[in-house]
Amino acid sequence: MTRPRAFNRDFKKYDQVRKAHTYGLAEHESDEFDEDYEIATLDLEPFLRGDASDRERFAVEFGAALQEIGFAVLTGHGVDPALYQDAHDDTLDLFESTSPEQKMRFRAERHGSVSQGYFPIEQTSEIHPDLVEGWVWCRRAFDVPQRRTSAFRVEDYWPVAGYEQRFRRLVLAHEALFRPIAQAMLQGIGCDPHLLDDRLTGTNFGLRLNYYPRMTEDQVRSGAGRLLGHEDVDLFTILPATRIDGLQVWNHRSGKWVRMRAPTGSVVINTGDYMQRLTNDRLPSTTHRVGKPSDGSHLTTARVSFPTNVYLWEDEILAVLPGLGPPRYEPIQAIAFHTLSTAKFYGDDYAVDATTKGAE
């Protein structure tokens, strides 16, 4: 059965930042691709270890890339490539060795701002089926320093305790990059680079594991997408380069999609709704999705990815940062902003106001 096309404009009431373009949520044969556009690949090492001029040079290039399309690829970030190889294999193992009954013990529900836990295939969103299983763990699911009112129990979050230990290495490696990446972003648009330092110390994050099983011919014909077109509701996302392509980025200047091809061991960075709001639209929250890979492997091979979404705690106030002109947005508490934005995926009753925040 062919599914009717769904468009982002059908859900405009949920947007909390300016999003003027129109796109189909799932990949469609009428979509156009910009095969000549190359998303910038930059070496982060000079910013991490260089002098003031090195840091300025990188920040200007990084800021320009993000203002252009909201995405950039970073090498020289210092994370051991073997960690990404292990995470790839562990993600496959988790989804393929855990029974459906075990997975459903951890069915996703909202904690604080973020829906955390397991998402069955075709149920990561209520607005249109997508062909991916997902699993989200926020800070509360890891044995790391954090806000906590009760003792950490690994069995509350993980089907097997060893997974927490293995994926903890990944989130700690990425957490070390939160402040440098944010500093470079802010410096690149002319702000004080340290404006978010305190708020990114021990902040919340979400590690999301995505498992895309092999597609059938019927699924290809149905019009379902692997992961729907969307914008991330966060400050920014750190996505290690995948072994199998499929990530597609919307180029708002050409009105076409760009296929992401990131080198092995690199990380893809994209800015989200929180950052667009804080930067007064200077850093856009860019639309992206996962479609069929260019090599046709969607019919034969499972694909995985493991992005880290960088959040602020739900009681933080999102207000336009100083030095970026007259604010286009009123201050808003993060939990209200986040849950209203993501109610389009989970239903209107997902949204909460600042006076009814849930415990993280």
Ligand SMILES: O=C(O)CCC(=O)C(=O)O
Second form
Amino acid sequence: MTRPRAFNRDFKKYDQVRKAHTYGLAEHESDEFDEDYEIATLDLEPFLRGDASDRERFAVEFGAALQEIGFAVLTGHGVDPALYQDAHDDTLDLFESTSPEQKMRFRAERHGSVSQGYFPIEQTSEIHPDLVEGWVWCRRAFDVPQRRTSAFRVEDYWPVAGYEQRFRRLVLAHEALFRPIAQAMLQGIGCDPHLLDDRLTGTNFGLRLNYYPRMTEDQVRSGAGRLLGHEDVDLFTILPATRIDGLQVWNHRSGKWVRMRAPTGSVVINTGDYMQRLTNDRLPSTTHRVGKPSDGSHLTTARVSFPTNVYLWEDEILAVLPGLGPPRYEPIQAIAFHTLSTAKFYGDDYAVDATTKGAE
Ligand SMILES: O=C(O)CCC(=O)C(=O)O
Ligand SMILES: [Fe+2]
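Alt. form predicted together with this ligand, vs. the form predicted alone above:
What follows is the whole complex; the chain from before opens it.
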């Protein structure tokens, strides 16, 4: 059975930043690919440890890549590659060894802005049945410093406590990169690099595990994709390079898709809706999706990915940053911005009015 095609423009009313292009949510035979486009791979080390001129050089190249396509690949980030190997194995283990009943005990629901918990296959969003299972935890689900209204209880969030400890290592390693990456982005578009430092200290984030099971011939024939075309709602995403490819990125200039090929151990960085709003459209929230891998392994092998989405806390106000021209957007509270945007995926009831307290 072939489903009718769905397009992003059918869901335009949810957009909280300008998105002028039209794309099909799943792969289609009419899609065109820009096989020559190379997403920039940059070494972050000079920005982390170099002098002022090293930092400036990196920031300019990073800013250029992001302004052009919204994606860049970083090496030299300092995260131990063994952490990524462990996260890969732990993700496979979590999805393959947790019973369906246990998974459903943690079904995703709204925690502040974030839809946190387990997403069954074909239920990542209400708008498109994707062939992925997901599991999301925000900062509240980790035993790390933060303001809490009640004591942390690991069993509220995790089917087995050991997973919290293991994935905590990954989120702490990524948290150390939040400010340097944001600083480089801001410097790269000519802003004061430190504008977001305070708000990124102890900020909220979402760790998302994606498990794309092996596909049957019928699923391939149905036209279903592994993950629908979307933009991330966040400031930016840190996606460790996946072992199996399949990530496709929309090139605004050519209107074609670009295949992401990131070297082992590198991280893919992309800007999201919060960043597009704060930077007055200078850094785009770029469309991407997951399609079939180039090696045909979707018929035999599961694929996993484990992106970290960087957010601001719910009570922050998102206003266009200084130095970026006349603001194209009104200030908006982060919880309203986040939940209005993601009501596209989770249904209209997901949206929280700005005046409502972002209760858990
Ligand atoms: O699986 C991937 O490569 C990307 C996943 C993604 O875009 C997401 O979880 O938002
Ligand atoms: Fe994404």
